[in-house]
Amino acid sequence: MVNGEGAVETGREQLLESIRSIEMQTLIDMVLILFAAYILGRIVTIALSKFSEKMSRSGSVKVKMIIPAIKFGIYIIAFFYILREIFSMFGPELFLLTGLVGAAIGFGVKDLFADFVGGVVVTFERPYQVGDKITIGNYYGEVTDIGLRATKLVTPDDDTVTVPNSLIFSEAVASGNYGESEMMVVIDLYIASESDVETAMKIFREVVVSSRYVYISRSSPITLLHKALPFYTRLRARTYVNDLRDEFEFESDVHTRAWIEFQKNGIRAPQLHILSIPPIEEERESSDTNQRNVRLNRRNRGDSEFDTGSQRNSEL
């Protein structure tokens, strides 16, 4: 046991001695390698993104799909050179260094390490890709970048949201197009229960089919449904857009033109029937008034009884 402890102590001393012997130029070289990998990754991302914008939608999606893999390849090469330097510097003490690094990961940077592992999973397993419209956690938007630590989304309000890659292990991810150029859009319209459903469905179909954003093919048909609910009827269209960025323009176009035709044909929106409940202050005032009236009535009855008794006494 003593010999084992002595060996560990000797290994620590050798490790500390090796760390002290590291030249500043070596550390600078490692930092420069990481910095160069980061800059090169950014250049590749920007260049390929701009190049993809000049292509068709399907070609753009294919180009953007390879961006994360190229970035990870650059970082893997950079880490290879850094690890080679580490091997040459520490040699036998590397196992002890690995233990210290593992302790640092466990106590200090475990979240960062989990994000890195999540980025590797996202890059090679591909639950979503650059260009996909996804829902992850409480956010929905288009994936614009998949990095080592986080994924960037652009929401419909044009906000850029940075989502940690480790979220892939704890949250479900829904992809609206999953690498395809077209995407399904579900549009709901609500009409009054007494409206003519058959006419409304015909108008709805014509409006959807004639939209300039719609995409129709054998594999991407239009499906129209209606459902009668207690106070209204729901009309639903399940159809596709050719460019997922036209999702909300398509929905707005259908809503606008459908309701113009609905009004021409006497098809109304559901009416809300709200009970008129007096405010609390009015209830209090009404209650106070009623109590006041009750007291006055009682007083009046008492006065009349007194007058009657007085009259009888005077007659006697």
Given for the second form:
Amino acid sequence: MVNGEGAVETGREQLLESIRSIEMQTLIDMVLILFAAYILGRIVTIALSKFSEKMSRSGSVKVKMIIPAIKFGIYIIAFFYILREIFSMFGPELFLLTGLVGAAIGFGVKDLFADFVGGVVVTFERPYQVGDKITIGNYYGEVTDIGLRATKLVTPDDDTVTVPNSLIFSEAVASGNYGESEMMVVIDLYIASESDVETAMKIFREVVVSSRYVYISRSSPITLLHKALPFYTRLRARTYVNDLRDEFEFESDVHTRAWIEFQKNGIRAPQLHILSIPPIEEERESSDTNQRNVRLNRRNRGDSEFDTGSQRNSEL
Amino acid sequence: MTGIHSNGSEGKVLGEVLGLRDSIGEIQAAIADFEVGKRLNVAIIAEPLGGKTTLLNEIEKLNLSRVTKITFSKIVRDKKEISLPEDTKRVVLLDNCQFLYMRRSGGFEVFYEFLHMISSQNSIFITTWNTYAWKYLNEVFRLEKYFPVQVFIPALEKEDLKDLILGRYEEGEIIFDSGNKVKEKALIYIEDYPLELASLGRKVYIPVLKINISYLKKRLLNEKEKEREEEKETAEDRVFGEIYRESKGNPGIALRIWELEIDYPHIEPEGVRHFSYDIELEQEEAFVLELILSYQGLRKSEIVDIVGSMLRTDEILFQLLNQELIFEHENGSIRVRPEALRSVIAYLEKLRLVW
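Same protein, different condition: the form predicted alone was shown, now please give the form predicted in complex with its partner chain.
Next comes the full complex, this chain leading.
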């Protein structure tokens, strides 16, 4: 036991001695290697992204797909050089150093480590790619960058969201297009129940197929659905936008043109049901009445049965 | 379209159709089948200026006594315009069927009537379609079910293009100048090859290294005298080689390039330019360009009806004219410039506006 403690003590001293013997130049080299890897990664990302912007959507996706892999390769090479330096410096004391590193990962940077592992998984398993529209956690947006630690999304409101890569271990990821240029868009229109559904469906179909954003093929057909609900009728189109970046423009285009045609053909939007929700004007009036009753009750509290009833009404 | 010889050239018979022999055979077979009770409607499909009207005219000539022909030259808005007269023959030829729909809500009524007509009438319908309109309508309405026989007009061969162009002139009328650059074929030489890259959305020229096999053979066989005679590629061959590469065998584009480059009666190979356009358009402008391409020619009023705004249409057409992509035809329709056609197609494929 005493011998064991002595050995550990000796090892510790040797490790400290090795750390003290590290030259400043070596440390600077390591930092420079990391910095160079980062800069190279950025250059590759920017250059390939610029190049992909000049290409068609499908070509662009293919180019962007290789960006994370190249970045990963650059970082692997950088880490290889750094680890080689570390090996040459510490030699037999390395197991002590790995113990320290293990403890650091366990206590301090475990999340960062999980993010790196997530980055590796995202790079090679590819649950999503740069350019995809994905839903992860509470966020929906277009993937603009896949880094080793985090993935960047741009939401429809133009917010850039940085999602840690480790999230893929705990959250399901939904990719709307999965590397394809086209993406399914579900467009719902609600019309009054008494409307002529056949005419409405015909208009809806023509509006969708004539949109400049639509993409139709054997594998990307248009499906129109009609569902009658108690107070309104829902028309739903499952269709594909030719470039997923135009998802919302497509939806807006279809809504605008469909309602112009609906109005021409006497197809109305559903009205609020008179039995379930009172019209706003009546509600305001009754609210005013209640307020008046409250004031009245405050003035004549406890005077008569009628007033008590009024008070009950106002409480209701 | 002029795909037929109007004049004899190198012993060819007047009226012979260039490069369409197989297509004619296919259509005639469909007509023969109809006579024995098998009704298979025919769709003749070609890109703009590809020669579909020429082919239909030839079919009309071959079946003069039994055909009724209707040609559409603008968007058909009234169902009555497609109703067949009582004395309609059993073979109905319909030219430019891309004009039977309008790409907007409410613009398909005539097209529904057309589909009903070809399904219900006891006639065989031989129709012509612009490739891009056909692809669109086929995806939307499964048009191929109505037209079991589809004839895609092939590109012309280089020799056919040469015959087509020179057929308009007397023999020796055109002088092919080789200038000072008499090009002798080397063993290895570089040639610019035009390529439409949809992924880049433009037409690019790629230098291709070529090996002169015949020259190599002659070298090996030591036929020096003969070699000196033949190793010089004639200026005529080079002119038509350039035109063929630019047009990719499209007769309309080839004729347009010829007209642009000839300084009558002289033409030289170095004078045949490369046509490549850098196109930058907004979404709506690209959409209108796609409509003009698909219909082959649209009047301004028709574009206004589809776009829904006169002001916007003017702005869009101004942009397209500025970039020299379109021109106004003498019949009042707006068309894609033939020399810009390849660049336009590559650009619209990049945007996935043509499928």
